[in-house]
Amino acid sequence: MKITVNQKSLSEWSGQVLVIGLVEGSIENQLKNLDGICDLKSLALYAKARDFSAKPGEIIKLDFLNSSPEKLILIGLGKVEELSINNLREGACLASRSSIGSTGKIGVFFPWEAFELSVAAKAVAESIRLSIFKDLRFNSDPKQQRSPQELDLIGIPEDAIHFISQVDPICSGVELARELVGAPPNDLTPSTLANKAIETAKEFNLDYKILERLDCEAQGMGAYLAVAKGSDLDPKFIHLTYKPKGAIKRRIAIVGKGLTFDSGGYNLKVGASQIEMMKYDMGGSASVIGAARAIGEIAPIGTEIHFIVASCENMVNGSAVHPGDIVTASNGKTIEINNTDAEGRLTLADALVYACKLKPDSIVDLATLTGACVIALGEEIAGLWVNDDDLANELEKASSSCGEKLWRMPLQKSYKEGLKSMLADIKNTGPRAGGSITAALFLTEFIDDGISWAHLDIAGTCWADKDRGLDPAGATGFGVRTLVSWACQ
């Protein structure tokens, strides 16, 4: 979608589908800017009739006939004191949605002057771009939605594009993390995973390497390993690099949970646990392969990145590991696995190890890694879990700027009794209780001192059962957001 500015008035607008943003109060002064347009005494009469106050959520749609536009549509953002950037961004979902059918040119004329105008308009944007995404690659008749081609953000100065340059690469980053979510388990496999990294590795100018089973079992990866010798399938230990021109000022390395499916090993997912959706359980490699591509092109200045993706496939053969089997981990860990069905953080202990390795100023890492916190949280914010304040801070900036919600949740170190083992250094898993805080423990003991580090738990938000706004439903690509503003920082 190309994406444009202006400071035209409304009436020397041209294009297909018109949205204006309107608040509570004053209908009827609001709708002066559309003098010109259309006849605003008839238009006020028809919002009265239709009871429409402005209300969030609140929408009024009018087609006209060989004319420009074609479609008129006013969107309620609500009470003008409440305003945020995420009414905005509710507002712009709600209108892209209902331009579905038109194709051609949107504006969009919203309150900016409420905001800070580079937040706002970026956030617009991505709103309309990302809330008409829709994954038809495996439909045998596939019908292409028609929807508008360019957008056009009313009101704002000419030299103002430069705040919108990102959104292009973003959203084309979460569209990607969406389409490897959304693949089915017999089409995104591990080496499919590792070659699309290796594509776009190549597209955006970054480094890479691809580690073989042999070459994983010479750097001593035995809890990864350990996972994928239940399946067919090679594993693929994945690591791209964004290296930056000029000087290196910090060093941060992205690390994703990779599992193409998990069928929870002997430990086999039954009842509830979905298992026919455990394809994507790849979500957090999913998002580090995304932020990657959007980070390739958007090429910040200062910041070497590592995005690494320890990628398998967690099955049942006569070769898989048993419960109750005792693994050493790259760092020498030895664990006892209690439960196969906890493996994600078993090739995170080797993929945290390696990034560790390289010495960056700060890990993060991303994972569907437990139905604990889908409990705690619910499936609109993720989990965070982390050893510095100041990363805190900054993750949690990065988030709340692109409208990704997370919420801080404890390091309660007494919580790690529970993984005691009597025959090894620690357990996979701990007590039921406290079960997303025991895995986040569990990972510490694969970080180096002095290495800040934070654990994303996106098992509730990596995919939608229902439209959600932004997010259509299926996969959403959360985390690429975050991860590309953190980086960028």
Ligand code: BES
The other form holds:
Amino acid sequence: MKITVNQKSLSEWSGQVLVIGLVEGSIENQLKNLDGICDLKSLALYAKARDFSAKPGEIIKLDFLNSSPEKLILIGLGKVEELSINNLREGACLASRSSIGSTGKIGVFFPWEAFELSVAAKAVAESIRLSIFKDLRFNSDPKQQRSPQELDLIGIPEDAIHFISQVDPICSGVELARELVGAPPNDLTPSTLANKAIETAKEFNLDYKILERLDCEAQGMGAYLAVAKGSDLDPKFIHLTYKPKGAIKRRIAIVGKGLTFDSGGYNLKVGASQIEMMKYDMGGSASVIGAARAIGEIAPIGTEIHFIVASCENMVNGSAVHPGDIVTASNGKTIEINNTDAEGRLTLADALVYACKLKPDSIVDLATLTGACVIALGEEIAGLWVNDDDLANELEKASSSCGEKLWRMPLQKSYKEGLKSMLADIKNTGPRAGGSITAALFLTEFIDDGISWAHLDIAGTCWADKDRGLDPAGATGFGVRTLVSWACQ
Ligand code: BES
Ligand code: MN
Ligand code: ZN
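If the one shown is the form predicted alone, what is the structure of the form predicted together with this ligand?
So here's everything in the complex, that chain up top.
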């Protein structure tokens, strides 16, 4: 989607869909800007007759034939004194969805003056683009969705165009993550995920390395390889690196859970455990590769960034891991696998040890790790566990600036008791209560002292059953925007 800004008056603007954001109060006054587009008196009467008072979520859509614009959308943004960036995001999404069916240019005129332009323009542009995304790859008759291909932010000075220069790379990263997650598990396997990562690396000047099963064996990755054992498909350990031009001031690693399918293993997913949805168990890795794509294009200075994914499938066959097996991770710790469905943390264990060996300043992992996190925080908020308050602040700042919601959860040390094994150093699962916390505590066993580390449980946020905020139903690409914002700061 091509994005432009201009300071034309509304009556001078030409395009197919015109969106106007209105605040509560005199609608007629605000519509004055529209002089020349349509008969204002009747528009105000029309709005009044439909009880439109510009409350958040209110919308009026008008179609005109053979004119510019062909569609006029009035969006309620709420009370002027309560106006927030989130109101703009929500208004933009609503308008954007309503524009589906029209092609050409969509123009958006919002009360920019109430905001810092750099923040508002970026938020609105991202919302418009991301909410009309549609994945048509798996349809035998992929009719192109009719939706606007150009966006014009109206009422913004031309020299403000640089405020939205990152919108395209970031949204492309989110869309890549959505496509990776949305692809079914017979299409997106550890090998095709690795190939996508290599393709991305080549296109955006990242270094890449794929560790095969034998390489992982040589590194002693017994936890990760135990999970991969039950699958006919080879595991692929993916490592991309972004090296900035000039001096390196900070080194970070981003690690993603990459289970291209999670059957549960011999602790098979049954009943309401949604086994048929477990293609999205590589949501963490998708966001990591999506972020790599965006960062490669943005090319921030000062920070070296490692992207790490230990990808495999959790399946059942004659060589699959047994419930009760004891394995050794690459840091030498022994793990009793008392539940083969807690496989994500086993793959992350070796991925985190690998990340620690790179001696980064901080590590952030993203994983669709626990159903317990979905129960705790629902589908709009990801859980955040972090061993360092500064990193917590950085991530909270990054996520709130881009509208992805995180909630900090405790690393309650006493709950480690629940992971005690009679035989091994640790078990992979504890009691049902506090399941997302013990999962995070398990991961801390694989982080070296002195490295700041954060874990994001995105089990609830990586998929939307129906349209939600700027996410169309399906894969959300959650995490890409927070990661890019954090990495590029
Ligand atoms: N991939 C699942 C977690 C999950 C569940 C993600 C629902 C999205 C929606 C993970 O591998 C898993 O199976 N976790 C178990 C852990 C349990 C065995 C301790 C869970 O949450 O039930
Ligand atoms: Mn599982
Ligand atoms: Zn899983």
